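First comes one chain, alone, set out as structure tokens in the form predicted alone.
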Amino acid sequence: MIFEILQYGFMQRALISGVAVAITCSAIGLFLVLRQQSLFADGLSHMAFGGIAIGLFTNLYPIWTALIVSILAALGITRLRESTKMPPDSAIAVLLSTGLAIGVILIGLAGGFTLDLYSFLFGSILLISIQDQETILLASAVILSILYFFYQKLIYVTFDEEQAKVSGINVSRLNYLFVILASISVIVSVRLVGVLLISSLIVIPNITAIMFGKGFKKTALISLSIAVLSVLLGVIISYIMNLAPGGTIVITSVTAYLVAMTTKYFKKKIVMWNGVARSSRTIR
């Protein structure tokens, strides 16, 4: 049966495509996890609403619509909160808020949801051109390039700031940069997921791997697997099964984190027991 379905050239596209911006996203991710900013691909995602209701309102590509908007719109907000000193929460308010406002006025103005809006909302990677492969192939490519090269100065920034700053990094400059990386890893989701989705794909995987309390590289790795993984099972799953695909990537990738979870329950209690009885036993 899997090796029917992989026969079709657009399940070929979909699963090459999918692991392209697994990767991508767990990359992001970890990153963004560290840094306590889990929901600023949330409110990426609500901009890159308001601009895919921009492009789609006024006839212009949608995806350039959207990058645009998502990248002016987090360098914006990051400029705003360097300069206020604005919690990273507040922040991710008033991109979601943004966001939502604007689409929600203009599918308003053009007479409601289209067919085009609801893929852009839920995911449509079934349905991936070759012209849209080869853009994720080369935006996947070009942000992990970039993220290999400022791999130290980015993991100095993320666990000391302040200590980075002291040491010469231009932590505002590379901060910029990181945002503009994360912008653009939302916009090559909105394909795979959908923009109400892509938020799930870069935390979860981050955040079940986090759980196995292995250091960075290791950690890094693990996030890697699950997210391609939860990919890989969620798109062969949900055309078996006839579910949208971007629902079930995400599902496989909360089954991943509930599974993690009750494995290290299940540890601690196992743990705990033996401690109990060892105690018993020194008592006697």
The other form holds:
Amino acid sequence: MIFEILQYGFMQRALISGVAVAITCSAIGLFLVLRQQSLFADGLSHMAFGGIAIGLFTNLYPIWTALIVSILAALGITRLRESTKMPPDSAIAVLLSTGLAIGVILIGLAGGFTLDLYSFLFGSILLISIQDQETILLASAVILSILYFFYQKLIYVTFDEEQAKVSGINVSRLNYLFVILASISVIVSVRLVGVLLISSLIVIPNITAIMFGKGFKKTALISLSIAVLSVLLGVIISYIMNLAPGGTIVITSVTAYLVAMTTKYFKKKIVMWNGVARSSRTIR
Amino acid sequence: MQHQVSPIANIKDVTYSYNNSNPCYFVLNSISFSVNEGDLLGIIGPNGAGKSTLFRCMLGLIEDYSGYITLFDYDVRKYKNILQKVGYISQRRSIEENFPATVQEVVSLGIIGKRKWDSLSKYKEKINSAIEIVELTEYKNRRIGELSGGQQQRVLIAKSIVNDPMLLILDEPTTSVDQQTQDKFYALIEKLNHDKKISIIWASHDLNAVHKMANKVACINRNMFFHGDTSEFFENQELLKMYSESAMQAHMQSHLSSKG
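With the form predicted alone done, generate the form predicted in complex with its partner chain in the same format.
The complete assembly is shown below, putting the previous chain first.
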């Protein structure tokens, strides 16, 4: 069955692009989750929705308009946060509603949803073209290389911005670079899982990994594995059961999260029971 | 002829206000003192006296103050690289329990300012030795979030000393930790000052500890009250009375403002 699936070109492209996006999203997501900006990707993807609507409305390539709108919005919000000390969740709320508002107005002007807009909302991983795949692979390679290069500095800024500043890191510049990378990650992933589901690919593998990972590197690796497995299994399940792939990818990662949480809960209980049993034996 | 040693930190007429030019609102008003090599300077002053603001000025985090601050003869505002010779620990803050970095990974962050392109593995021995100094070797592979407040502070000390600083700035590092942890912390500060020859500027509310350990004292309450030898300060009843009155006043003010 698996070999049969792999024979199709569209499935190969879906799986290869899916794995690239899973790795990129989990890497970016770890920093977002630890900075308590889990919904930042959601804000960016809604901004991207506005950008896609602009592209479709003006007959420009929607990915490019989405990319430009998201990057500009992310930089603007970061600047606003720096100068006004706006709380991160408020900044995300601004992004989210602005993007959606632009999208809704343009949809109204265009006379309703088009098929293209629908596919951007919920993703269309099985419709990835060779050109799309090349763009996704190139963007992922660039994002991961830059992340690798600034990895230690990003950890420091995530751990303590003030201390990072004192140690000579240009925190402001690094934050701008990071939001640009996050914007690009969201845009290249939107084609696969859609505007509405993208933040789950960024957040869920990471909150699962954080439960178990001892050390930053190990946590990143666990998160990456969960993200890749979710995409592979999600795509295969969607093909076998004829379901929407964006949904099956997210449900697979949510299942991994629930299994991890349950395991952790029972592990804790067992440790507690063993402790109680030991102490009662000592009392006797 | 006596050899003149230039101070490693020189603070001269530093005045700063967050948003008002009225002298009544000055957080720091004409603060001046210096720190020589090997000094352990205790900075004392009530809550809201401007100690943290002063440190933020010294570390280049605040730049729009008047007066000047030099570290190792360099103006921090112009030569940020000089901060590589400085270790800094801010007031105790809680570290997220879920933060996945291990003790070893957190301590390695202290190396970042120093290294350019070389691999972190080159510094493994240095990192382990810093962890050993703060007596946390057995915890080095544990997540920092899993440690107690006092242990976390010791990890942050290790992070600050791993880069071989010549000056350590500690901003009330023992606030809200128990007595036993405080004692361990004080012993560590003494060890770093005596054995590792690191000059230390240490803000604290614990007058007894400052009296016992510091060789110099600077007493500030937005204005400069005193700067000189520790014995001179603690033997001067007039100064002690002034300090306790200002501390009491600050306590009352913060109590009233918290009541709205």
